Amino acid sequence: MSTILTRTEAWRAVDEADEPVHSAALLAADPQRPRRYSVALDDLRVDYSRQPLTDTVRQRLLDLAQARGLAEQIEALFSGAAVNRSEGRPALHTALRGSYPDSREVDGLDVPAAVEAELERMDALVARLHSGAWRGYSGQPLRHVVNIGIGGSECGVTMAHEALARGDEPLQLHTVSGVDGRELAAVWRRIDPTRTLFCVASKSFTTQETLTNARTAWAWLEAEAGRPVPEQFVGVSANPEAMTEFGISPAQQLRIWDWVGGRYSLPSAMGFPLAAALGMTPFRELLAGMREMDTHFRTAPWTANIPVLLGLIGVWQITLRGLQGHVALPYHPGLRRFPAYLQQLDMESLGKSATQAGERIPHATGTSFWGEVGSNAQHSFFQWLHQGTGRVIAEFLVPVDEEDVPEAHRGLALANALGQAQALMHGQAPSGQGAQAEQRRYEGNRPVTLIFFRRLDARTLGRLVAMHEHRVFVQAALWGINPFDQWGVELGKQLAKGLLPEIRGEAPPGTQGDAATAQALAWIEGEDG
């Protein structure tokens, strides 16, 4: 029996019910549509009434989820089953925030106890930092934290810090991910070596970019102090032996586990630099928000289930209607890095072309994901959203509490978000005649989802992150793909490793790579005009 979504009876039922309808016409025919096409979790409200989705198609999509075994897959996720089938292990990121698996033991490990133990160790390290008891080699309290990581070991921390920091925290957070050394050199100019804690974050503790930066940082600090300074290094990894070999004391090692995927690791000890900068109270609030969305996803009926409905809409728009992307448009400057965070979550999880059963997929699955703060995006790519030939899901993230906004700015962000959403939905008929009139046509009917929240705080951010984690899981479940592996990222790394000796002159030219690579290297060396 084929595992391909589009070869199922349930999918054909969706296809047969779908029709080219304008979302503005649906709203005009049913003024109560925004109430019927909105779902909420406390003060987080998701309005998908601007999606050109009929009642019939929505019900067929819910039937499709049932036929694809979504309920069983959700329970498998939370119960600790090996849902990451290609790597033969569970994906228990939900356990990190207290949504414990029904099976409390995984490979003999008491998961809740292990998670809480690491949180308590983090708590102790953060308390030591904030009290001023943790001092650098000159006896000064540490006041800078440099996170050295890449991908899931950096993106979430950077995103959440930008969202939640007020600017008056006693500890400053810096991040280093690029491997060319320029980022590290720039950080050195902003920190005091006597007052800096380095956090080396790598699940495997073998990541080339991270270890290269970490070794350089170690050597720099040693040169500044005149001796090795292991007391100013913390490690976060699933590989304690490698952390010890690097020189990090076991007392300053934090643990994650193989069942924590990198892009899902923010609520684990990978979040230590965030907690170090902001404190453990906001970090635990972040976990609480995630836990609330976990419970909602697992228990809410599908007709009122935010991640389930968003996932179904994504599958319908991408696979059936051919949408070319998903754009996140936060109308809050603190969420500037949120689209980049979601980009990794979405594209690394859903960028697959084979089912878990090994069948090649003949239809679209994951798609391009990007975004920008809405007010900036209006002056860059909104023109394409309104009148371009491609179509994407446009997701607006809009805060409604403006108590910290100067009077002259009140209402501006909300007015712009609602106005742009209305324009994308309704469009505008051309006025006059001739070429210019046609150029001014707005077709409208662009798929829009509005996500409102009261204020951007740690709890809200946790809900938003978990919402998208579970939305991605729903899409993967319907497409039959594994959202927890990423085999495709490895090939380029392997080739880069092979090319490095040649680039450094340690191997003869042409040892690795193809003719195009050889020509590029020759040009760089000035040997080919």
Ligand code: F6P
Contents of the next structure:
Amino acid sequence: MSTILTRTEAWRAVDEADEPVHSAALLAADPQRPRRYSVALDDLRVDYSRQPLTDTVRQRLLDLAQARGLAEQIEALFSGAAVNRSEGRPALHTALRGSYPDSREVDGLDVPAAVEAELERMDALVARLHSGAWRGYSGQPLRHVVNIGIGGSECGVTMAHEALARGDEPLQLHTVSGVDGRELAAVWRRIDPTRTLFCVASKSFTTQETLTNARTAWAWLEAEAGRPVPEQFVGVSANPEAMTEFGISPAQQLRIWDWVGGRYSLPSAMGFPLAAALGMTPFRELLAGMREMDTHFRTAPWTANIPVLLGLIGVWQITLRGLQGHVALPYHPGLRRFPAYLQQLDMESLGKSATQAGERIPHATGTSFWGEVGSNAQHSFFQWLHQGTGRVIAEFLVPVDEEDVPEAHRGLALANALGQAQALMHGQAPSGQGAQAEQRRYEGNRPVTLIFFRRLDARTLGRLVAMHEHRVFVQAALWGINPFDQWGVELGKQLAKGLLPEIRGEAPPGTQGDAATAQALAWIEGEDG
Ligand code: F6P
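In place of the form predicted on its own, output the structure of the form predicted together with this ligand.
Everything in the complex follows now, all chains and molecules, and the chain you saw is the first one.
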């Protein structure tokens, strides 16, 4: 039997029921629609009434989820089954925030005990830092934390720090991810080597960018101190042997496990630099928010289930209606890095063209994911959202409490978010004369989802992150793909490794690359005009 979504009866039922409708017409026909098309988890409210979705299509999408075995797949995720089939392991990021599998054990490891123990170790390291007892080589308390990591070993920490830091914390966080050394050089200028803790964060502890930066940082500190300074290095990894070999003492190693995916690792010890900068209280609040969303996802009926409904909308809009992207538009400057964080989560998880059973997929799956703080985006790509020929899901993330907003700014963000959402939904008939008229037309009916929350705090951020993790899981479950592997990133890494000796002049030209690469290298060397 085929595993392809679009070859199923349940999919055909969705397809048959789906007719072109204008979301504004749906609203006009049913003033209760915003209430009937909104779901909430406490003060987090998701309003999808601006999606051109009818009751019949919604019901058929819910039936489709049933037919694709979503309930069983959710249980498999939470229970620690090997849902990451291509790598033969579970994906237990939910356990990191206390949504423990009922059986407790995975591969002989008591998961709750291991998670709690690692949190305690993290807590102890953070307490030592904050008490001032952890001193650098000159005897001064540490004041800077530099995270050296990339992808899932960096994005979450940077995003959450941007969202939650007030700017007056006793420890300053810096992050270095890029491979060319310029980022590291810029950080040198902002820190004091005698008062800096380096955190080398890498699940595999083999990532070229991270290890190159880590070795440079080690050598730099050694040169400054006149001796190696292992006491100013912490490591976070699933590969303790490699951390030890690098020179990080076991007491300063934090563990994650191979069942923690990189882009799902913020609630693990990968969050250590965040906790170091902000303290364990907000970190534990972040975990609590995630756990609340886990429970909601696992237990709420699907008609009121935020990740399930968002996932179904994604599948319907992308696979049936041909939408080309998903745009996140936070109306809060603290969520500046949230779109980039979600971009990795979404695109690395859903950018797949084969089912878990190994069939080529003939329909669209994951799309492009991008975004920007809403008020900035209004002055860059909103023109395209309103009148461009492409279609994307526009997801507005809107805080409603404004106690920290100066009087003159009150209501502005909310008015802009609601106004833009209304314009995208309703559009506007042509105005003016002749050629002008058509150019001024707004078609409307652009798919919009509004996500409201009271205020941006650690708990809310945790809920938002877990909401998207589970939304991505639902899409993957319906498409039949594995959201937890990323084979597509390997080939380029291998080729880069092979080319390095040529680029450094340690191997003869043309050893590794194809004709196009050889020509580019020749041009760089000034040998080909
Ligand atoms: O780019 C691929 C990737 O494997 C990501 O999935 C991951 O988050 C990142 O590299 C970093 O990997 P690591 O934590 O092993 O250094």
